[in-house]
Amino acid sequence: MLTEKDQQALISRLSQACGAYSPQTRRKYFISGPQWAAAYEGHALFHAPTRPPVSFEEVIRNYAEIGIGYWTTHDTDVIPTEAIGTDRQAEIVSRIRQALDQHGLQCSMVTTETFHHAVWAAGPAAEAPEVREYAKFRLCNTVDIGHELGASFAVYWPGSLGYQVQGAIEETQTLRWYAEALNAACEHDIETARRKGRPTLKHCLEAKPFEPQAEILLPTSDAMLAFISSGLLTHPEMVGLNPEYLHELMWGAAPRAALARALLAGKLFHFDINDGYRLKHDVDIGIGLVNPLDWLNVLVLLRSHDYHGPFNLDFKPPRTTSAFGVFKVSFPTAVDRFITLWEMAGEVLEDPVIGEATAALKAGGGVTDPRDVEAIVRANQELLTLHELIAHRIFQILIGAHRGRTFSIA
């Protein structure tokens, strides 16, 4: 029978056998670790906790040891709701700054919790004006926290912006009220940034198709883009997207296509990375453990468009993982899978086979008469086979076959 110490030694030995990037290498990438992800205790609607609570000091220290150079948080991950905006908040924020400085981390993003507390039962844009005023206060307070911690991004997930029963709210009015809260945050940000001599934050909306309301008013990144360009925002240039990979996948969409539309709109500010399954709930599995080929293609897109924003590790270590394993297995391996896939994406972009095939497709069959439809079909029908060949080549890069890796059956 293995003792707890023996089990931890086994985990450490097998982890080392898998190989890993050094903390120095990991810090070269804009990878951020959320407080909520590391502090997740394994609980959910039907789940009891399986891990003990951890403090932000412990999370920051472990991220530093792993080589995660950036830390992110919800306001109430670290500040009790009743302490928001008080001297107690200032004392906690000061302790966070000390912990970040001590371990050489930066705070890259802060986000507002507008979905858990009972005050959000009808959402941050409820009919009651006092709820909406409180929502404005919370968003503006998050701006203050962001500037105090040196963050560059603020994220808002309006998961409770919706309804349980039809006819209970008037959707257009609710969206106007929500825009008022974002407008207040942006105005406060402009004044705060001017006073502190800092750039304004990038304000990022995060979409999710399901939960906690039965129907969500802004369920997808495309809905968010429409909202930003609706004319309701006084500073739409300050507001962009924080898509989450799984949130786009959940409703059956293609995350890569959603990211492409955000890139075209110039609104891909921030990106939450994880994995999961289509048409399922928000399981938040670590990147690459379910859809590694899709993830490789996502990163090819982002590399080809020179995306240099954050990659935020918004996943939940499984309930079966121990508190020890969270920092010894879950986060190091998630970072390493991302780095491997990111570097593979670079290989895809430089691969001569893919390059030649893509160039041939773009050149076309050479028909000079653009109205001769039959000639166009004949001239391109063989070239179109290259679509499948390109996909095969990307698969080869994923498994290392392009470097000579082969498998045989004895």
Ligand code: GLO
Contents of the next structure:
Amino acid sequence: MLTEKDQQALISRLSQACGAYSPQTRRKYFISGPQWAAAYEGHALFHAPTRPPVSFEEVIRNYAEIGIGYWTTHDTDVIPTEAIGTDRQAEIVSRIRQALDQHGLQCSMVTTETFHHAVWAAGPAAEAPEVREYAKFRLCNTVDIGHELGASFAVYWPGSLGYQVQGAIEETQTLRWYAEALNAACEHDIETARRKGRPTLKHCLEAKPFEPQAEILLPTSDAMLAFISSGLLTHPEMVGLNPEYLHELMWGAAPRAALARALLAGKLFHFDINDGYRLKHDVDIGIGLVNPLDWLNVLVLLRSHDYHGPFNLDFKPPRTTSAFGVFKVSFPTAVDRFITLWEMAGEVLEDPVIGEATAALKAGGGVTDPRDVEAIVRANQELLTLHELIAHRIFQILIGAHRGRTFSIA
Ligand code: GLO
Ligand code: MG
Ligand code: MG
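Could you please show the structure of the form predicted in complex with D-glucose (GLO), as a counterpart to the form predicted on its own just displayed?
Below, the chain from earlier opens the complete complex, with every other chain and molecule after it.
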């Protein structure tokens, strides 16, 4: 029988056999590790926890060792709900600062938990005015925490903004109330930033099409873009998106196209990276384990538009992974798959075959009469085969064939 120590030694030996980037290399990327991802205990509606709780000190120390340079958190990941806004909060926040300083990490993003506690049973924009006042307090308080920890981003995931049964809430009213909370946060931010001589935070909305509510009022990044420009926000310029890869995939979208729309709107502020399956629940698998080819293409788009982060590792180490495995396997391998895919994306952008094919497609067949439909078809027919050839080339880059990697079949 293998003892626990033997098992860990086996995991370490096999991970080493896989190879890894150095912590210094990993720190060159704007990759952030969420407190909640590392502290996830493996629980769910049908699942009991499989791992013990982990403190923020441990998470920060382990992230530092791995080479994850940034840390993100919900308010209640680190501060018990009843201590929010009290002296105890101040004391915890100063301990967090110490831990970050000691390990050379920065807090890049803070987010308000508006979905877990019983107070959010009817969502953050519930009918009862006291719930909405409390939501404003919580959002403004998170802005304060963000400034104290030196963050640049605040994220809002309104997964409880919706309903299970129809007709009881009126959507336009609820959205107006939700906007009021965001407006309060932005206004409080402007004031706080001025007082502290800091820039204001970037406020980022994160969409998910379902879960926990059955129907969500802002289910997609596109819905959120419409909301941002609806006229309900007093500071729309401060509000953008934190798309999550899997959340766009979940409703059947092409994540890359959703990101492209956010880029065009100038609203791609922050990005949650993970993986999973279409039209399933939020499985939050580590990046690249399900859709590496799609991920490569996503990163090509982002690199070519100069998006360099943050890339927030919002995945859940599987419940089969041990507490030891979370920091020895789950996080380092997720970071390394990201880095590899990012570097491959650079190779796609520089690949001569893709470059020439793309240029030829853009030059077109050269027909001068725009009304000669037959001539246009004929002049482009052969060229269009390049679409498939480009896709093949990207696959070759993914598997390293462009660098001469061969297989046993000649
Ligand atoms: C859940 C979301 C969640 C958010 C987090 C940040 O499905 O992905 O993890 O990213 O609450 O606001
Ligand atoms: Mg997320
Ligand atoms: Mg998710």
